[in-house]
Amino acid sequence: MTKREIDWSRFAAELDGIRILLNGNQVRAKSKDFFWYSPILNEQLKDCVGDLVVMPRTEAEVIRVAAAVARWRVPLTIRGAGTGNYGQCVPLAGGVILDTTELNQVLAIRPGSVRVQTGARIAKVLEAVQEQGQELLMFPSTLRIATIGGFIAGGSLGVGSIRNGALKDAGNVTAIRVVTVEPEPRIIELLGADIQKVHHAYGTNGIITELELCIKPAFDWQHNIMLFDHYTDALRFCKAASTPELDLFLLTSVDRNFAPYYEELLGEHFPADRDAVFAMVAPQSLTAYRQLALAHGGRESLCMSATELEQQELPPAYECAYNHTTLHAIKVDKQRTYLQYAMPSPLDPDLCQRFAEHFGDEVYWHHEFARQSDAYQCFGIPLVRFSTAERLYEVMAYLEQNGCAIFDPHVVTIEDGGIKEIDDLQIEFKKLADPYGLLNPGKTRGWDQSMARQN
């Protein structure tokens, strides 16, 4: 979509009563996410900026925004807290940015379910359900600031996935409420399998205003660090611990090269001469977990509840996992970026050792253990010393040649980053909910502007 000249003062006047940001610095800040994890995306996206920001407080105000966007035929990009890593909420063609963070209410909590507005901070939702003895099935490592709608629209796995699977697995998200972008917007409630029409669609085919999520009885998870003499020992332990017999909420391995990035946070709990496994373990599984670690050469360096960690000013295990590892590293070493891939199943720790020998200190190794469609899997999120884009793709090619499935984090489109093919279900829904092709243009290869309604 090419950028058109628009009288933004007149456009803003039509939305009188809705909070609008026109200040250049504010608009620029709301045009960014964590794409700077990738030097490739940073170069592509650093100058992409919207024209104005709207911050609706109610669904009725969202409808007014959607109607105005449709009448004016201007691009509309939706954002939450902006913690995504792939430029999901960066406006490639300018236009309107819809900031959802004022739509932040927890609407209803029942046994087994919670209904929330899209811009609710996940930490707020978790706190609300915990007060009733329940907990979320999963969340990103950016729990403290991320919004629930952003996680559903841009995420796939998270902390909790080893126990509860991927976001897309049946029953995890049970309902999504969507506003269409038309001169007379409609509200569509998607239930059950139909939520896949908008889940992980980067906000390209509907404005999510509410979600209903499955929740479960809460545990006082024990945040645990095990240390190993060899990274293959850590991987063998994680493979053995990926079993229904152990109730885990998180299982993450990182090699010893990560220790300097955690020195101020963890000190002697993660020394530079050991590889580490971070976990969240249910109290009733703790004894068996420790025995299994001991059998694989592990030594426990920390085990505390969330309350105890806070008292000791130590980070929770989930802030030592997923892409928080990348965040900690990049703060210290600006030359590092990251990759994402799935290891061949079943996991072969010796294959990981061959990878380590092949790349040396060019790559630091980090693996997440999760379930997807009831099968345990191992996902790599390694740190790579960046030199050129060509070299980065050579690393990816080597991993792919050895059986790994690459989820490229250095591209902006849904398809190129993950599934590698067009999701026809999502494109058909876009024709219904975004008939003019105004939502987050440029983020899906499945949409061609020739598909757009012309009247």
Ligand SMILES: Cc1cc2nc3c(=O)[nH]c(=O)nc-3n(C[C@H](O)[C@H](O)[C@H](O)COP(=O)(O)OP(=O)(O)OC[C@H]3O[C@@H](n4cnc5c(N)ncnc54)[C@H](O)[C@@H]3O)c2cc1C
Second form
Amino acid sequence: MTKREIDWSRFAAELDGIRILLNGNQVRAKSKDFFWYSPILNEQLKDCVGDLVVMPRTEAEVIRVAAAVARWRVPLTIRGAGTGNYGQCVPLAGGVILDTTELNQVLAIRPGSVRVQTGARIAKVLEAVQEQGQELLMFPSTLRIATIGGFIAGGSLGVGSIRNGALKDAGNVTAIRVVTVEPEPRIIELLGADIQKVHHAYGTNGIITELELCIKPAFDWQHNIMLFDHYTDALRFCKAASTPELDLFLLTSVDRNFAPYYEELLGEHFPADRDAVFAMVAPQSLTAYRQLALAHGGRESLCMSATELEQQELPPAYECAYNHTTLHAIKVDKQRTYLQYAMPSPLDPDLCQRFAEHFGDEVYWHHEFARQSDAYQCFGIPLVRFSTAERLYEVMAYLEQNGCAIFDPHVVTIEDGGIKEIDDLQIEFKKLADPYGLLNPGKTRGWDQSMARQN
Ligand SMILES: Cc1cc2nc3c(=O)[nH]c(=O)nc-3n(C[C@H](O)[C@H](O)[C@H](O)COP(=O)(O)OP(=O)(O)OC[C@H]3O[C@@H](n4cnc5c(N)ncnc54)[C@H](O)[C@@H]3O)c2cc1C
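Alongside the form predicted alone that was just displayed, please also present the structure of the form predicted in complex with the named molecule.
Below: every chain and molecule of the assembly, starting with the one above.
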């Protein structure tokens, strides 16, 4: 989509009464996410900026914005908290940024389900359901700032996925309500399997306003660190611990190269001469978890509830996992970037050892253990010393040749990043919900502007 000259003050005047930001610095800040993890995306996206930010407080205000955008035929990029890693909410073609963070109410909590507005911070939703003895099935490690709508539209799995699977697994997200982008916007409520039409579509096919999620009875998860003499022992342990007989909410392994990045946070709990496994363990599984770790050469260096950790000013285990691991590292070592891939199943720790020998110091190893479609799966999120884009793609090619499935975090489209194929269901829904192709242009290869409605 090419940029047109638009009289933005006239556009803003049409939205009188809705909070709007036109100040350059504010708009620039709201045009960014965590794409800077990738030196490639950083180069590509650092100058992309929207023209104005709207912050609706009600669904009725969202509808007014959607109608104005459709009448003016201007691009609209939806933004939650902007913690996505692939420039997911960066406006490639300028235009309007719709910030959802003021649409943030927890609407209803029932046994087994919660209904929320899209812009609610995940931590706020978690606290609300915990007050009623329940908990979310999964969340990203960014839950303190990320919005629930941003997770459903941009995320895939996270903390909790070893117990409850991925977001897309049946029953985890039960309803999504979207506003269409047309001169007279409609509201569509997607239920059950139909949520796949919008889940992980990067906000390209409808503005989510409300969501309904499955919740379960809460546990006082024990945050645990086990140390190992060899990274392959840590992996063998994680493989053995990936069983329904142990009730876990998180299982993460990182090699000893990560210890210096965690020094300030964890001190002696993660010394530089050991490899570590971070976990959240249900109280009734703790004895069996400890016995299994011991049998694999593990030594416990920490085990505390969330409350105890807070009192000791220690981080929760989930802030030592998923992409928080990368965050801690990049803060210290600006030369490093990261990759994402799935290991071939069943996991072969010796294959990981061969990778480690092949790459030496160039790659530091981090694995996440999760369930997807009821099968246990090991995902790699290694840190790579960045030299050139060509070299980074050689590393990816090597992993792929050895059976790994790559989810490239250095690209902006949904298809290039993960699913590889165009999701026809999502594109068909886009024709209904975004008939002029105005939502987050450039983020799906499945849309061609020739598909846009002409009138
Ligand atoms: C340190 C770190 C750790 C992370 N860990 C994880 C993890 O464990 N698992 C994981 O999946 N991700 C993870 N992420 C990525 C990201 O934090 C999560 O996906 C997060 O939930 C995104 O929420 P957000 O509010 O920041 O969304 P944003 O980044 O603002 O948006 C994400 C996408 O959703 C779209 N979107 C937002 N709101 C709506 C809406 N109302 N309607 C339609 N589309 C919308 C946006 O257009 C964008 O394409 C991590 C990122 C970082 C930096």
